[in-house]
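Take a look at this single chain in structure tokens; it is the form predicted on its own.
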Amino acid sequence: MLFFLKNAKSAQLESALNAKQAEDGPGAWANLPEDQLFTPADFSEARAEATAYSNYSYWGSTLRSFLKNKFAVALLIALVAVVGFAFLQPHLPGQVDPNYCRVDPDTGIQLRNIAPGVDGFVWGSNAIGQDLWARIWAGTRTSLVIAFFVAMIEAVVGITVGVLWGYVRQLDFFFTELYNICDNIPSTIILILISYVASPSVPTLILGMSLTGWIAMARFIRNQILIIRDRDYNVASRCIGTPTFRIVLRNLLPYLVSVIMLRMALTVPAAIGSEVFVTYIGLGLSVETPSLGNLINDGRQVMMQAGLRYQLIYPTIILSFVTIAFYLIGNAFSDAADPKNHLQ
């Protein structure tokens, strides 16, 4: 639109020089003054916004770029649908308390391995009469929530240190020997130690886990920082004062954007796993804290009776199927916020 104005201001222009010219001559601008022939053009940012105008939206083309992946979308569709489902199943009608132990009205024995389907139990029961559908949601909930906690604690604490890491030149001695110390400790060590210590709860975990989950992070923030960090458009705005903080917000993160969430949704199914192995060798959540690595803890143990592998099966699944799909959202959001992708 823009493009058409402006070639109708310059037909016009150039029509009515034409009929000047036609009218007074062809030498009749020659004896003008120059303060005549010439007029000096105010600035005004609005109209050199405009004349620089483009359609491009970094946000609009990550958008599209994600919505052509079909499979992606379906998956991500689905992944809403779980983990909604998940926060929502306490509140439908007709729902029980995880904990609660169903007994038998007429003998008090408790209904305990009760297959799927059978006397109201949707996934079974579990070997004290417990209702494996309520206990599979309240755990992926409590899964959930460790896994949310500890990508977004591990997203703020190394993205900052890893800007300050690979930006601020002072730094760099100090964090490269804090990198050192703290990647020679294996996280499995920490987590285990952090168990044993304190009481076995979700703030335990989180704790463990953030504890030393931030280093890698850093490290590759860091990495891309050094790659970025004297390209000309960041050295023209050192030269110019722009504020460090402005750059780093400006300059440096935007391009960053991709390789974030990719970190960040490859956390999510790290944690889980974290969450999972730890409550799996004994030194989890307490029993009446459902997670996806009790329910599979306890299905293990009865996994080599037929008839109850779906205690170890129904949780598997979920687990799975959650681990996975963040494992391929992540990745084909990466791609899709790739500015170099948004050109094909």
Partner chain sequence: MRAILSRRQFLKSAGMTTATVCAAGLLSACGSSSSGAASGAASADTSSYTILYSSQPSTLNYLTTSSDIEMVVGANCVDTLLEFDNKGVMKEGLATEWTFDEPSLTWTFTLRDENWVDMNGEVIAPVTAQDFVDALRYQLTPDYAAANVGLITSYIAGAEAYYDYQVNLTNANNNLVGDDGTTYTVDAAGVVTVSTPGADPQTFQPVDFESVGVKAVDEHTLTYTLTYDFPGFLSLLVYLPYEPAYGPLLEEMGDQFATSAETTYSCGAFYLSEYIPLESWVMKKNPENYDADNVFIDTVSRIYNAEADVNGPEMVKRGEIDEATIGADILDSWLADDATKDLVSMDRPNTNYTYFYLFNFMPFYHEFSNQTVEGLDDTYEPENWAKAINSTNFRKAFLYGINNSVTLAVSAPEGYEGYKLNTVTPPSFCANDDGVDYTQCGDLASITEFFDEAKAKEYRDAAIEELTAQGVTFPVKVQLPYNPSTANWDRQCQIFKQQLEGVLNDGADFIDIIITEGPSDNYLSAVRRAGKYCFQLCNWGADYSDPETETDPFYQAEGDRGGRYAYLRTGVEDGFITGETADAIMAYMSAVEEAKTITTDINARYEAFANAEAMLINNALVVPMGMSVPAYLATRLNYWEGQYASTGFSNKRLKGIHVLDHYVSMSEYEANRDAR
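For comparison with the form predicted on its own, kindly provide the form predicted together with its partner chain.
Below you will find a single chain and nothing else.
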């Protein structure tokens, strides 16, 4: 489902970017009231100096702009706390192995379905006495790692290919054809097929999820490059002999940072969602690798028993929080990273 959101948001940014570019020039101050248009200015040495030099810093402005969004900042702090805790948790004292089944010392029989808060099980135990607290954090780690790699692959491959696609005209036909193919098969089907052909494991899942994701990113980059590459300042750069890669790196990419960041942020929840789906249809990870998909699927089996519902609720809360947080922060950050929003 989250693929929807991702595509929607990036297409929206794309069209906004195009619109703004069309408006550049005199249109930008058309809205100013007349008296502001022509006001005589007093001479000020400081301000005269200021025009000669700007202390504008892209990342600084981005940060300032982002910090203005209080809600997003709060969410970011919470997200960092959750993610940080997920990775810190196994190193804390008193934590158990997520696969360890606690047993009754007298009989050797596992402590099954212990309710949260009882017997030292913070979030209860599952049907074979494994600690859900440990399992959920371990699962969060697995799912985040998968999501992180998928996002990285999408970004690296997508940007590289997108730049090539946009810059090297001979490649255009090939990539356009590839795009048409990938875009015509629902991504769920590709995911199912990959999991079907290769046996389920973390690398397989990463491969399956990033197999088609990069092409959307590449397409987007390519479109932007086509628009920007023949702008006057780029033509000027070329004339004075700037190497192509430098043009790409310095003139083009900063323009796209906001969208790239957003896409990456949205890939994370999308990847987690896909993992849940793949597990649901029985192509997920093995029991020894807890993941949010595994846990939610196990929880689903018992969700109609009010007393056992905690096994579903806790992983779902974590999953939903991570998903929503990434989505909202991604949006806020991409707004902040857009240079056109900086000088207002």
